[in-house]
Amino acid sequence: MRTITLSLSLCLAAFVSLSQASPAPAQETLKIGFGGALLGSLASYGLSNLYGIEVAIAKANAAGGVLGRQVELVKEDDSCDPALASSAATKLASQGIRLILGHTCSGATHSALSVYGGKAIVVSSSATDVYLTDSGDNPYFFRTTPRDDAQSSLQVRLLKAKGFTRVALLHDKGDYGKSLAELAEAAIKADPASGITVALVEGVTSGQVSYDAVVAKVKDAGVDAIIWGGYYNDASKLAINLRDRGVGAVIIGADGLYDERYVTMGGSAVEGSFATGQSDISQSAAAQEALAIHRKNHTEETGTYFFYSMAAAEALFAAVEKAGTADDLDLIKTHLTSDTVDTVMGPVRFDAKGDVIGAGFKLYEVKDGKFVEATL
């Protein structure tokens, strides 16, 4: 009997000891969704967004996470395609993820927002179409990038400063590209004293091997400038076709053109092109720290939207912390629109529509095979 009692005592002691030594179960991570172009011809934009978000998450997790939980990023590719964006958004929503960073392109973002249906906070660093915030259809959508109407205004200022008088407005028929062309046309018509004439408005199909048909129309129209609404992949081929047909019109694009791949793909044909794009903030101390973190994990360059996507993540994390919850979208929205957050791109706050306050575009020109800041 004594032996049995001793054995039971030893077992009980061992059980208590093991119970005390067992680690507490790991706390559940805070899942953040990312939707954007990770594959396809516009993957450079999506990867640029992703790289900035990765740095923001690394910094947040090193500081203890958000709401005391480590942040886990769930990625879905949409290739900047509206149909694929619907699928990507459906996958993220089906996992119960209510905090989204992205999407990359305006058309894909519009498609994804219709899937989220007001049941997720979405913060983009690159979707610039004015409709996304002006429509009022997306009350939980925010963006750290300025809007397309600011780009069109700057482009028309360039036309006037350079003395261009006949302009062709070409676009890729997508939400982003078509909107840019429409905004540019409206800005030109609103300033009749400029003497600028819109000689041609034409939509072209993205992804064509050759744009000779529209180039012939541009040549017949006798324009001295082309405002392009779309992305660098089509614009670079368009520039080569224009040069081959002897058309000297200067191409002016928006941030969809402001990518080093426009230069590498277009070569000498894109020399003298202009693009509006986000300000270069890479020299600040916060930016240099972010770049150092990025370079520990990647050899690739950060790309166009790195700092703006990092800022989007930083603003979202701060709002969730202030709200004290990741589930109350209205409370998170209140903090996004009422609190100013110090981010890698400087102080960030959003207006009631979801547009970032205070950010603007710069003008860049391709000189000697690279984009350099231009002045008017």
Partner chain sequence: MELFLNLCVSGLTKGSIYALIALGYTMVYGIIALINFAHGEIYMIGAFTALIFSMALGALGLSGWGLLLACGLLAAVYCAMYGWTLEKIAYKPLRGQSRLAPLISAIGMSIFLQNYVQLVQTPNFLAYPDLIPPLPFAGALSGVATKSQVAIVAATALSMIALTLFIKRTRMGLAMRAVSQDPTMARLSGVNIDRVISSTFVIGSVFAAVGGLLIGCATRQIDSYQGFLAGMKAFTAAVLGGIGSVPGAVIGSLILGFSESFAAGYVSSDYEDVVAFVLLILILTLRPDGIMGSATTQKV
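Having seen the form predicted alone, the form predicted together with its partner chain:
A single chain, with no partners or molecules, comes next.
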């Protein structure tokens, strides 16, 4: 019993200290929250978000800050888990932060948005689920990534242009990947005149030791093309498995595939793959500058969402600057939706639902170990 009472009192003491842990918001710096996967198996994507945001903040601070205040980033990990996202979001909101960049995954974003309620502007750079904006539940939610359905229609146009008629839809059974596959299927079915048939819809378990069984099935189905719903890491594994078994079908992916690591990991097996993604701005002066800033601080690669995240931060900062306040959310929203901002991704503006307008969005092909722009 002594241990019980002792531990109980320790727990109570712990509580009191936990509740005192949040200091009063300081007025000197402008606090921006970031919620996303910094740990766990999806940390790779969350860190890519974080790197982009860090560069945008470094640039803003070097130019005198936002509203004359230095920007301070408060980052919280959610490991892409809806439950953790809920507590991470509450922690950010508890500190009086009204400007949020994130979250990384759609599921986590859903639950975080319910915490922010209407009390924070949230700009995500990787949550692609169509419901986030279409449902109309989240008036203060914006995103710089292209919507999943926009990518699907582009993929179907590619199929038609290349004359592919038998298609396999493969996905990674995750929220992002499965949505992509379902949207691609819907887009193909919506256009019966094209003569494209979906021969196969299969999922692979991400991280599984081999994808041979699905590969055997793809080989058996004799398809011309594979539409891949998921990220680059599983796709490169799949591509190697496919080529090893002598399957030549062309892999077509979305923005989760458009990552230079797809090519470094897949090597010759991914040659000829297609991906939809943001327009290639890596040669522009702004992008080069951003990459230089990033390399000064990190040895890691920038990752899939680096430029999207940087653009999200830049768009948010510009809107706050123009609104002249960090507290009037409606005013900031007006500026986000009405003004076009020059970001690292080019001119960016949001529509009334919160989807991005103007971020270039193109088709790429892997040629000679590089993603190059492809024409239909």
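Here, rigid core means the biggest group of C-alpha atoms that superpose within 1.5 Å across both forms. Residue numbers count along the first chain shown, from 1. These figures come from a predicted structure and were not determined experimentally.
A.B. asks: Does G253 show a Cα shift reaching 2 Å between these two forms after rigid-core superposition?
C.D. replies: Yes; that C-alpha moves by at least 2 Å between these two forms.
A.B. asks: Superposing on the rigid core, is the Cα displacement of A239 between these two forms 2 Å or more?
C.D. replies: Comparing forms between these two forms, the A239 CA shifts at least 2 Å.
A.B. asks: When the two forms are laid on each other by their rigid core, does V130 show a Cα shift of 2 Å or more between these two forms?
C.D. replies: No, because once the rigid core is superposed, the C-alpha of V130 moves less than 2 Å between these two forms.
A.B. asks: Could you tell me the distance the CA of Q208 travels between these two forms after a rigid core superposition, in angstrom?
C.D. replies: Reported C-alpha shift between these two forms: 7.4 Å at Q208.
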